[in-house]
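Here's a solo chain for you in structure tokens, the form predicted alone.
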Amino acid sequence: MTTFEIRSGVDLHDVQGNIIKGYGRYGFPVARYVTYRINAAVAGRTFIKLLVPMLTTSVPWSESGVVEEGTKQPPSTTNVALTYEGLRRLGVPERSLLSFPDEFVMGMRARASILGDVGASAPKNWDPVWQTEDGQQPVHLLVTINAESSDALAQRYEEVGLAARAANDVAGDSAGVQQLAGHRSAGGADAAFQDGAALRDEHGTPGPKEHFGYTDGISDPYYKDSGSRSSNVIGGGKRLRDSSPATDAGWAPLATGELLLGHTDEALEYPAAPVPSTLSKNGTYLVYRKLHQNVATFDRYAASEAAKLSMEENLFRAKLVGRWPNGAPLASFPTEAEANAFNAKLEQAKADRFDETATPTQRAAATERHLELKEQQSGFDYREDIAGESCPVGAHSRRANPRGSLEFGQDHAFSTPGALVNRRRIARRGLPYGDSSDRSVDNGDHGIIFMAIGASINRQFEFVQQQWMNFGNDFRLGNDQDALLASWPDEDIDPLRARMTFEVDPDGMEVPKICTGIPQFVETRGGDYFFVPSLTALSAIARGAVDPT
């Protein structure tokens, strides 16, 4: 199998770096989000200008002795998004800005009510930057920067203000590109920025934990001629039923479509997109959601309704979540004994495939065993577990991705298993941010920056949302909601709608245990609907020279 696919049917070059690139793979532990108002168009213009030399674009970065093509992978990574009123501020013609979805020209604030932001996180409730006097959207422009330290991260928001202040120059406009504060951190201060960055293990190692203890970022979609690892296709792609047309392992890549405006998706067809094409081509939408975590509720709840069910506490957490802490599958590995033993496995292949000591052919027997593993972390599915005994119906990772078990065992519905799901992919991108090391207090600043990348906003983040993680019909769980994610009004919930069935097996005597009474453990504190344009896209929004006609 080899390491990168490089010769793509996509340039590359034109499509922004964040689109393909889960930067914290790459060693990026540190990340800042940037927000922008745009006053004078002069002035946001040129600040684009200004920026697209310093972007990162999705080309591959080199690593000695296996690409052929490729750029060095820097010190910090640099992309930028804009929301509709950015767009229209920017100058784009009325004809393209009417040629966006209308979810994308509401913005997330007046979307609320479908993703089912209310209460805590109704938007009343948002970090200051979200807010709006004037009824439109507070945010135009958003620049993201990864980095590989914290130096590097501050050089390049340096570089990036520079930026900034030159264009507001050439303007003539002190305010013509405005950086807005207004971010909540620790304190409740409003900063001038959202930071995130990599929790730390025990030894200060950045690892992929979120503040709940779960690993995060596990099977990440794999899209065709994306130019990232080929073995990504693992659990990231398709199953096919006949494995000959595409790996060893029976996988595809999703179509391209799917990420990247222009080219074709699962349907044939190419994904509803903006006039000109070249606005739209190598371009994508991006959600990005600023979520508060309640750790001392979420422990709290967890401990005492493992005790009320007479479970194991880790098992109860196992539960609502579809996986254990270390990322193993609850479906593949019902219980933690066997869920450690695998990734003690798992993590020893990872650590053979890069002993120096070892010769070539014991590396390349660790890379087929990691493989392997790596296959039953990733590419799992449901149907040894239909009815959820292992692991539950509604449980979070399964609603997110429910891996074929929608088709209910009927193996003769698609010839390839998982076809409903995936056109409801998504690339999840975005990092941890605050402390959590109190996790007696709900108050502190402490979440996760979600960001959610796709070709279509409403038929893939919406939809997940609204229907899977909202509404429990498709589960045949009626409106029951995802118990991680669910948000209650502000008035009294009735405790026996804010429940969780963990079914049992149908066939046998045991009765299903039902958690009621589920708190909020997660807050909406902000964010919008992002169009994340390519270069080529950017180069001409900068020259004004977007035409439609």
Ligand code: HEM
Contents of the next structure:
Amino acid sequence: MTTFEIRSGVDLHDVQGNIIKGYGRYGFPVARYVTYRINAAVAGRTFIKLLVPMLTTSVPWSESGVVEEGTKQPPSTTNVALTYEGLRRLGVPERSLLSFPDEFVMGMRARASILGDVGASAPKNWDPVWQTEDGQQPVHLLVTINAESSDALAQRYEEVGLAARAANDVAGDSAGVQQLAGHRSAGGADAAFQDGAALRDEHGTPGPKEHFGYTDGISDPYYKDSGSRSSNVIGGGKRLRDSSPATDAGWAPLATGELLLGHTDEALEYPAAPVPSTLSKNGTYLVYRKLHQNVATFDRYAASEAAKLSMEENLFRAKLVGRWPNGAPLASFPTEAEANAFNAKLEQAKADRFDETATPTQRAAATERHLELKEQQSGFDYREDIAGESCPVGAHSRRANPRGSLEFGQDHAFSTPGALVNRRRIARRGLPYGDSSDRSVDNGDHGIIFMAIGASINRQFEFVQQQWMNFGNDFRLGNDQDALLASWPDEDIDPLRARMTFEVDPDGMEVPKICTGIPQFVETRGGDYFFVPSLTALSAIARGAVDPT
Amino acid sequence: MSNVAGKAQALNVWTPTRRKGIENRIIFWVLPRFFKKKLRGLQTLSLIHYARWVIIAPKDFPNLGEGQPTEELRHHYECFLSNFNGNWDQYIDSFSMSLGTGLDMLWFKNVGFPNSVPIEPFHAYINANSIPTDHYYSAYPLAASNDVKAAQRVRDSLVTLAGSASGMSPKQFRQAYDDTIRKHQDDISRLDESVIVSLATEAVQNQARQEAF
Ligand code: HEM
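Having seen the form predicted alone, could you now give me the structure of the form predicted in complex with this ligand?
Every chain and every other molecule in the complex is listed next, the one we just looked at coming first.
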């Protein structure tokens, strides 16, 4: 076999920081997503020029102040992304525009049938900001800000606003770049931006929960040369054969080209990318999707269906997702007692790690312990559970990342256990939004700003959404859909169609439990497909210097 | 004209091969026997209904007379026929990702075959050599091959259960019924129309529906 791999690292200074860093994990609990329309190319380009120095890159953060170890963590981060229509309006040449992939050119609204955005999720029900009058994409530029505090957030937002105004002054056009309002929020349908925030526990401390009560943001793909901790390869990389999933020998980093354009991917080639290469290299795509969560319906259904199936409600909730609400994976911790014991150890180690009163040696030991336990949270697969007796075959996180189980226990069916999975991985970078403390209503302001990053929207995000969430054939589950995400056309919801099986040991005596009449828990409220250029590319766009000749 | 019927999509690829008749015999004889492992993925790949490779010698190409010119064919032709779920890109990706070396053997010495990895040249090769389907029919438009296999298993068990049910006590029947459900826990999923995998196919089908009224 010919190998085209060229050994080279990644210039992390050139890669925008939201691509590699899940900011939520770094103590940035609040975020603001600001949408812009570009009416005048000069204003748009000037805006980008002014934004570039404010952008956060992927260089690791370090406390030491040693340049080789990274830069100091800032109080807020800023990143920018562009839709196809945005690139067009900024004056990127036709030849470059034509070299972008179809799905990006079309945008998310036009892909509604591919994504299953029907019924309540149909584009006509999206937030006003995503509505279009002329058929063009309404949003052209997205600025994402993450911050350690609301003050830092407000300050950065202010600065971005000043940059937009300055750009308009330069262009002599007060609406050259125009901030687009129309995000639904608790205060109505016309918020000037979309806010996101980690949910807070009863002490007001931000944590990793989402609105249905699960710990989220645990699994994160691990890519070669991405500058993150090498032990994250456990569970984050691609599954290798013949070594335990609990150790780093069981996994290898995913090729950088699965995440970033301009680097070789899992097919040993450079991913298809727009020209010239200065425009695409170190850039990638971002799927922004606002997903409303019907919390009252979810709570009600979990309680009643668990009772109907004679199960503990917590186990029922775990079966839907493949992880216990506290985050412990069902595949490794099939009983609640095991999951709770594990989680208690994890929480303790975390508390010790950040305990200001402990000695440095104690804290170092606790850090070690904490990282080890986190490996256990991710280092598993479904090889011992092909039938799904611990983690159902159709559980959300098993669908989203089958971790090598698509060989169905047929060892060596494929050249590598992850053959059908390695090119379908997505890096999730979103945060919850809104408040769901009133659990009695569905129509409050609460959900997830789901963000998926990867080198191909079509091959990665769209495939997962379409084939793995909205369909079941790859798992030999017919048309069964993901219980969390299934959406239905308005007309004909046959309650028996929305179903999910909790499998049992095929050789045992138990009877499988089958949930039926699963209502729609999640509704799409808008979003689009964005390109996240490198800093080099942004500078070229800002100067009007993109030349594919 | 469409390559799509129900949940299935058709693919026909014709490629000249530099292999001689005897080499073909050897490959087709040896591969299923000694390299079974390399092809096991074919059966495991959920999206494949059916795939077949056929070699046609120059002398076996029909001449229908009626003025059809006689051709001087210099090569044997390899004809690859497949029926699969999902769209073309998804299929070719899965094929290449999971079966790479097996495929390389099957297309060995085919003119211009670039190997199955990297994928872009493989895509281009398959694309350039495929012939659109004129007529394509699916008897079970809601079923993928997994569903057909599952339905057969369920049917067999139900026939057996029904045959023995009359002599059972309610308790025995309950037991036998539960055993059947357990045995087929993943054979009884929902059967429904395919998800939309291609906007072009969706448009063609909507058009056909409108014209039917
Ligand atoms: C409101 C909507 C959603 C909720 C509440 C939700 C919830 C969760 C939870 C609780 C987990 C387990 C925690 C973890 O492993 O980090 C998870 C994992 C995951 N979800 Fe979602 N999710 C949602 C939407 C989506 C969508 C739309 C996709 C993609 C199409 C997706 C893809 C994934 C992936 C890839 C994983 C990681 C699986 C792994 O690597 O093991 N999720 N989700």
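Whichever C-alpha set is largest while still superposing within 1.5 Å between the two forms counts as the rigid core. Numbering follows the first chain given and starts at 1. Just so we're clear, the structure is a prediction, and the values are computed from it rather than from any experiment.
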Quick one: once the rigid core is lined up, does R363 have its C-alpha move by 2 Å or more between these two forms?
yes
For Q348, decide whether the Cα shift between these two forms is 2 Å or greater, given a superposition on the rigid core.
yes
On a core-based superposition, does G187 travel 2 Å or more at its Cα between these two forms?
yes
